[in-house]
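The chain that follows stands alone, in the form predicted alone, written as structure tokens.
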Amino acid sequence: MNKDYDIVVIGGGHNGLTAATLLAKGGKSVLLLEKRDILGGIAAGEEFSPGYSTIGLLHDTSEVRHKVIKELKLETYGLSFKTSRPLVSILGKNKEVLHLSSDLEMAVSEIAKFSQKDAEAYREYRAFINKISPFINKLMDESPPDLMNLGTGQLWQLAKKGIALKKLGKKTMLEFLKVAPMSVADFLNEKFETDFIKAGIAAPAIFGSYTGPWSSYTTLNLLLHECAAQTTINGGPESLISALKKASEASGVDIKTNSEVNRILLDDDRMVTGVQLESGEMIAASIVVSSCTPRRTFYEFLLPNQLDFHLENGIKNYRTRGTTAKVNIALNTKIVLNGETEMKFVRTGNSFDEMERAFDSVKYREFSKEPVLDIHLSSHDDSEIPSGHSVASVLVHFAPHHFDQGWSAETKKELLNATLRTLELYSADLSNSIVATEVLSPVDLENRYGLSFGHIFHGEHAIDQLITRPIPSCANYKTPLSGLYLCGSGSHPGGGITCMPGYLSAKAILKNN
């Protein structure tokens, strides 16, 4: 064995550094280890073409907690913010767009050039959610109740939380109730008309999932994205990651990439003793935190006898299908969509019954023709590409990682131009400006990130896998193997660039050890 740690972290994305951190401001001896050259995860920014480069696999910032930025002080190393919502442009096929901005008197004058109704609505919406948010994101922020070992303690914070759930008054208690286990098209389809707004509002709920607008519980998913996203960070993931890296490293975390994990080491009593590499060095520690995804957690580190039947058993059925690809577009112009530049977050899906079909096509294991696409724009301005480029990195919904006819250059290139069929439909002339592309279909993210099956979310944010997340023996970070811990997103409160799984389980691990 070499140098022993008190604690080795598994993975050297936003979860990981938060988690390392943390713990090593709580007075432990933490290493961190990376399988790859740079530090990221899925919030990595990187080269795809010479000169090019990616602000990361997911680029929505807009769920980063306050706590974790004020707790890790990464002010401090360099990290600017600001305390609301990102704006988001939505494009409509007939030319539309509407720019949905934070503030609400804008966001309502602007859903007004295509519907007072719906502009009235809008406000009646947000104020619902403003509501609402104060008891969602306090349900979300702290550790889930570990429901293995209910005792008194246990009962009390369930009871707490009906409390919480009773003081938002009987009418908003009500709503609340009835709306979260209907499909966001229901939801939505009550509060508005106008089809493409609907679709722009309804989208990050069915990001990312094995779901269309019409399935059960998809408004719970927007709500709490629209309770959590509060923050814009400045520089996008590349400026988190910067930031939680220089905590990690001043609170004394050791950070070795290029260094991939073969075995988490168990004694015979199932109980932690470290890790081995790939390389073949072996590290002490009797504490090992993983931010990979569950899967690879236990499947991939750990021997099948070391497993026992209940927790293999719903390891397996933990629902991993991902159904997202990336494409990035390298541009010799700055893009224009609907007749506009400057933009930055869009979101296309015109209605929810073009939004069902393209989910449609998952069902029958292949990718949508029409896919639904959320997209970041880049320029020279807010990156190192060329004066006058742009750079266009887009999430493409839906795209099954299971896919009959298998996922090859052949098949990378018919997806690639579906992307850009639908794209032209908001800007003509696309074709014409292209450098350079790059496609990565769910089987690339699961090589390159480690993403298990290709879920940008390590698992389905699904009800019965968000509170007890990923199964209720694991739900509070702390695993059935004495030792070995989760912190990654396929933990509460699940995926997206937040940093709570990381943060909530080093607050676990140091109250428990």
Given for the second form:
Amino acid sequence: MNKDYDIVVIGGGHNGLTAATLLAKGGKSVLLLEKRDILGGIAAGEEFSPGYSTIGLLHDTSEVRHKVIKELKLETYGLSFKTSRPLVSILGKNKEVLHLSSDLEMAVSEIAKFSQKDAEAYREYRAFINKISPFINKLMDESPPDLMNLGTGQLWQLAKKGIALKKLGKKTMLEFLKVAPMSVADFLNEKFETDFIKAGIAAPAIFGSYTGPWSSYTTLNLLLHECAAQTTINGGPESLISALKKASEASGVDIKTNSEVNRILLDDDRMVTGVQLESGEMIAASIVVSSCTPRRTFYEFLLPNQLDFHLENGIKNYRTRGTTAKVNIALNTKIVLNGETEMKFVRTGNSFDEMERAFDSVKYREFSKEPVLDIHLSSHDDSEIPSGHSVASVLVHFAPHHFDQGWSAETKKELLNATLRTLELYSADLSNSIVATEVLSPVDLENRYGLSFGHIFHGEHAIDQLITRPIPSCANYKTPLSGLYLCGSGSHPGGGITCMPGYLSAKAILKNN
Amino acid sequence: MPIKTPFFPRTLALCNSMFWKEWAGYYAVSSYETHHEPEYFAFRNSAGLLDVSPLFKYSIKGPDAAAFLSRIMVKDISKLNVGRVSYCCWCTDQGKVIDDGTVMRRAENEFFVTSADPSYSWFSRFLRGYDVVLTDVSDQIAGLALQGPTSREIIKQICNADMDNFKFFATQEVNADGFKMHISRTGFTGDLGYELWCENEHALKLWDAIMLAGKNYDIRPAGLDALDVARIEAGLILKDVDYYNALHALIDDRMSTPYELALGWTVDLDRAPFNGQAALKAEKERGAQWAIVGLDINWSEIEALYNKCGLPPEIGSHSWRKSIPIYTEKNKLVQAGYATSGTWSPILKKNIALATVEKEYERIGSELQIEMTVEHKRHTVTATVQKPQFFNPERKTSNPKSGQS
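Same protein, different form: I have the form predicted alone, so give me the form predicted in complex with its partner chain.
Now the complete complex, all chains and molecules, led by this one.
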């Protein structure tokens, strides 16, 4: 078969774009296929009602790796960023607002308004984060060790990680090893006393996953987030995608939108020969890189008998139970929450008990009637929104992918009402200024973005799925099928907008080919 | 506690010896009389009736049934014609044999599979993407094996089947007295024989009909002791005796590929992907490390060893199943392999065994040494390598009219 391209990349989200650009820069001819008419995937800014847009399904770009921005020279393609995380505001039910700045002294003095003890605890907490940060960031910035083929080189890689852990010093290392497996509630209860502050700090540890604050290993998730969140991108995901698109075009990537892949094609020896699109068009390439979820890649793009049993079973057991819904709200005023305006990133939660109860719902196949909200607010200044109006982009935790009633216009309306009721705790007359709303259930997320079971991270961030992500035989971006690679959030270091799976995958491909 | 098969009321009444064993959780007769030899000779000279209900049985139905089984089995089941039976095995990703059994294509989209081990769990792992219904019918379907030269004539008496044109490894649905059943020309004795499959509720009726019709054909109920002698003569290997289920093997060395079990002929390599394909392709190219062979153990040497002790030869009339070392030369402890089961063959008047030997020793006619303990002392006896099919009568596959299958 003649080759049309060296490499086909499936999926035009942040990871697909990152991988495609790096591969093209590495001298490969690359075609990027996107099923939708726009690039960006869950990082794409989208108009949800005439005149009102969001900056992306996910809005948090604080974990985008500086390494990727530098190496792809994204700043020359219009990206502007700061090497600190954006300010996050935490709401309490009694009109409290805590502005948690990346600046330690500012954060401490804000917390001191509520509790002197918590202010001091936060200082210690940040000091601990700063100590372990080099180790955590090393884990995130490097390919995971190939545990399936532990040769001398791999053992050396493992040893270096051990040394990095040891370098933290005995006290910090022991503290890290003690707290990482803990539930985030236990961990923060040891340090802090104010409920809504604890809940607000803990929130990133449970977002997107099948976990509540009392689930084990959620502290590890919190530490990963705290160490990784070091970036503020002006304009958010939308700007990131715009820069990535320009970078990919400049490096010679051919991009085809409206091109949904139907099959990854293999020869008799199960070597990749290309892809077939839904339109029937065949594109020949000896390497295919999928930024889609591992489940979609193996279960939808390949025939059942093309998977060995261990692969079939591994993917079956790779947990991707979506727990997040999205509600976009357009308002004809500036939004006021607990009396404050001018906020961008806002979290609710109030207490561990309330968060755990919200999570309990999905365990018992219901959506939460009092959900935990992760909100991004945009105005005319940073998005395509009429002047004086605003958009609240709300990630709603927790909502299951499937449940007895199932998702319908009716149940989505109930979810919207639950979300609005929760918002009204902080903004009593919010409903009067609503112009338009959009509700995306986990099933909608699956249908629109190809997220298996609507999981925004392509697979849960659980310890067993982080060490050898997604499964041991695919943990180093290559798969048991020769020529097929993974580069999405289902691979190390995982979901959220980091661009790192795409980056590390491209590096691995260029090394092997 | 073992449970009863649908034929238990009959087998219990006939089992004078009270010799029972447990087979897959069921009571199974070892031998009806205190010695199994009359039952063995029924298999070879008239007809023996054996309750095979403890076999595991699966129904696979649906538009993708053939594709589903082709993915699991080493044989390309999609090429199996309706009304035909295939003997085959199934493997792990590493090409190691899990179990062997028969696959019967009863209709375009309808299959019946028998196995020695419970297989639902394994089969069901591959259901995703196939429009099939897999049902474990082990405890719904009763099975009888009627084996021996007169079995054809007996079955003619009890149903409407066209027995004279019933080919080896064919299967058909037939009407018996008031019920339907399936017959397959299969068995585990290496002789002319059939297996009959009916719903549990008709089991006793079927048994009675066969026993009545068989009266004039010297029919005899037969147990597992007789079967074991017959199956070794036929060179048919047995899971957990001559090989291990790869899923149960505690160490890799206990796993076998089809090529090592003389089942290479059942493997269809060049086709749509199936379980173990890549590993089996590599194995075929590399060549198997082990081979299953038949051994003809020299009788004069056995006699001489006993004579030295002043004893007549003592050879058990039962088959045996244990691992016995096979050496390359007399008085030299270089092991060529190991025998896994053996028996005195009443029809061949030979002492025979099935053995696993390293590939270089599989040549027909070459002489190896098998360990033998006589009067508490170990010796070796010459054993000549031959094909595992020690006994393979023409009637096994032939038909009365055409003279062959």
